[in-house]
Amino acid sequence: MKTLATTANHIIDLPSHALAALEVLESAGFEAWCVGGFIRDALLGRAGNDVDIACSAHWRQAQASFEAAGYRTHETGVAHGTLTVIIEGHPVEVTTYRCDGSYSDGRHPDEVSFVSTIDEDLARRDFTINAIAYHPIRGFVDEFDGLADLQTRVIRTVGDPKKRFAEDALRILRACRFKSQLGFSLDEETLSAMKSSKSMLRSVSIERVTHEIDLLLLGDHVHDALMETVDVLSFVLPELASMKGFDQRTPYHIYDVLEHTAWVIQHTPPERLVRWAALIHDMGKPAAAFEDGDVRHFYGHAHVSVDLGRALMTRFLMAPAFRDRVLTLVKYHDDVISPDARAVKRVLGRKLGGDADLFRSLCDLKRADALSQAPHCAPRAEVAQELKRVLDEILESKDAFSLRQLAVNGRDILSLGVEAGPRVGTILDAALEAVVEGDLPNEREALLAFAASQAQAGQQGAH
């Protein structure tokens, strides 16, 4: 066992449920570690509550040792060897010295073995960073140099990646995401190993393979993940591959489309809805573009893009509510939005259905997009933080930029005696294009007046 001493740039403050789990087992006679990515983020000074302990204990002492104890469990892997055990309210995992068996999937072990020691276990884990264990008196276990890895900022996996990968193919989008979310670099064996066995990631489900891209969307780095490992992506997301290396040749950008879009990712916001608009907002431009002379154009890029993105993220189980949230955003992203509070209210009306949430999500797309071009393109990005003001000024004068807000509503127009119809709505909707013109105020008995011309209008139409 290669056992490394606490130090003073080493010691890490374990939360109170992890100490008394290891307290519960080691009370018991068992030998317990914390372990994995909660060991890997404190030591990068990373917040985090979610506490994995691996001990030598087999899960049914454990689970008799804790409900000794008066805590409570559950068995939601002990064909693994875990147990999950609920302590101040917050779950551990506590899962027994174990190595694993062969992969004849590709993604889990057809049998596992329970083992005696912790170096036994670490052996069996995926990258080196995630293989370090610690115990708050005996210090780190560290047989694979984890430690200096976190140290030099390095992604490597616990042994030949090749043999890593083909047992758990999932392994290689988690190299994609630690990327993202740590900015480590990537270790050059590792990621050789992830170009050549990305076609192993067929046998991970898309729902775990929708995950591992919801991270990495999220990180912190993820412009930089997307440009090193954007040949394994491609595998999961094929779009990708026509977007690298494609040249736009305009005065407006300096980037290929791959590049431009991870850096519009990169300076969107890190919430989920914005960060897939900023992913699929351009992924029409290889297909929709056409050339003058020596610059290139893209008309109609959004409407490529998004019908490239319904596919994907139909592809990928989204649930159709957030799909359509994105695709909204991916429609209008190149739409030009003078910031006046009368602009403002048509989008938000017309094009967003009153949803002022997402209005702000397509600021902040549309500032993230001029961050991402050429310099001069830069000033943009202003326009779109005033029109987030513009909008907080609506919102708070509470104008009317939506049929939910006007004073009336089809009930009525009905009592003028308009016919139930489409003409009740096109009378509705030309009050609240009055209201949003400013031609008309949002007070009921102006907007029946204007109702009742409208429908003796549509009568006299009629004969």
Contents of the next structure:
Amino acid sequence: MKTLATTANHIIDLPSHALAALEVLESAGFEAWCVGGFIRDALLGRAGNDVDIACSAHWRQAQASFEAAGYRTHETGVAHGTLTVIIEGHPVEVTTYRCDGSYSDGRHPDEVSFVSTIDEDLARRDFTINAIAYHPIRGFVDEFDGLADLQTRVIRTVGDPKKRFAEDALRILRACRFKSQLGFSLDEETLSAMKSSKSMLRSVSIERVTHEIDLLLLGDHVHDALMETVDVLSFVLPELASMKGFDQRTPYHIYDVLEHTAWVIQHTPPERLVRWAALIHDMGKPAAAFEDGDVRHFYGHAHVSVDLGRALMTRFLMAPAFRDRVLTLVKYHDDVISPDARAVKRVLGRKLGGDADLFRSLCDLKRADALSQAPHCAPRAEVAQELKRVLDEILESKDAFSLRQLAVNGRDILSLGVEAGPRVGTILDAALEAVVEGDLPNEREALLAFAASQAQAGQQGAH
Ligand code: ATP
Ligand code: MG
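If the one shown is the form predicted alone, what is the structure of the form predicted together with adenosine-5'-triphosphate?
Every chain and every other molecule in the complex is listed next, the one we just looked at coming first.
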């Protein structure tokens, strides 16, 4: 074991729940270390990762020790040697030293074998920066020079990348997402193996793929990650291949569709909804392109993007409600909305089902889109900010912009003698429109009179 004494630069202030976990295991006579993402992120000054402990205890022994010390445990991952312990409200994953057996399906280890040393346990981990163990008294175990790679900001597999990707192809996507989260460079041999091994991603379950793409999209360095790993990512996102190098040939754009998209994602806040919408918003451009001499037009591209995005998110098994919100943003991303109350209420009521949060995300997408085109388009980003201010004023004024807020409802319309059916909705829509346009107050009496006249007009129309 190559332990390194802790130096002033390398002291990790372990939180009390991590210290408590080490203490319980060691008092019971086992060896225990803090490992994985928590150590990596702590050394980078990034907070927030859950604590992982690797130890010499079998999970049953670990469980007995923690329960004797009064902590609750969950057996969620025990098939792979992982016990979850709740300490001071934090879940701590406690895993027996193990090495993974062979992966004949490139997906699950056929069996996990328990091993007796931390060195053997670190050897099965994916990247050197994830294979550092730390203990507050004994210091670091850094068999694979992860500390140096953290210093020089490199993502490198533990051992031969080809072999490691053949064991578990998910590691290829983990490398892409760590690049997006950390902004590190990919070691040359690792990147080249990612490319040559990408077809093994076929064996990875779609749920694991979706999880990694989700994390990649949320990364602080998503533009660079997408641009550098596009040839790998396009194995799971073939839509990216036609965006790469697709010249827009318009005065509004200086980037091809892929790089424009990468910048749009980068310029949106790190929220899942708007980042997925940014990924998809211009996916339809290559198919919708229309040549006009030296320039290209993309009329209707948003609809093509919606179709491609629906297929993609369905393939990725994403929740239908989330998918539909993403697609609503994609559909309207290019619509011009002037920053005045009437226009904003119209979009809110007619296009976004009254969902103010969705409107804010649409503004975020429009702002990022403007910032990622030619520099002369950047002032449009201001309009998107202005739209948010208009929205806030509308919300504060409590003005109606959706059917839910209207002072009459479907039952009121039926009570006027209108037959149940689509006519009820048409009358309510007309009433909302009159309120939004400022032609009617949102008051019951006035709206009932309006609805009655509409109902009558409808009846006359029918005769
Ligand atoms: P995060 O929690 O931010 O996703 P992490 O590095 O902690 O990042 P986890 O999935 O929580 O990732 O895994 C914890 C540790 O287990 C990793 O740091 C790594 O050492 C190891 N590990 C996880 N997945 C794999 C894998 N597919 N192959 C090899 N080692 C892995
Ligand atoms: Mg983790």
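The term rigid core refers to the maximal set of C-alpha atoms that superpose within 1.5 Å between the two forms. Residue numbers count along the first chain shown, from 1. The shown structure was predicted, so the numbers you read here are calculated from the model rather than taken from an experiment.
Superposing on the rigid core, I want to see if Trp59 changes position between the two forms - specifically a Cα shift of 2 Å or more.
Indeed, Trp59 is displaced by 2 Å or more.
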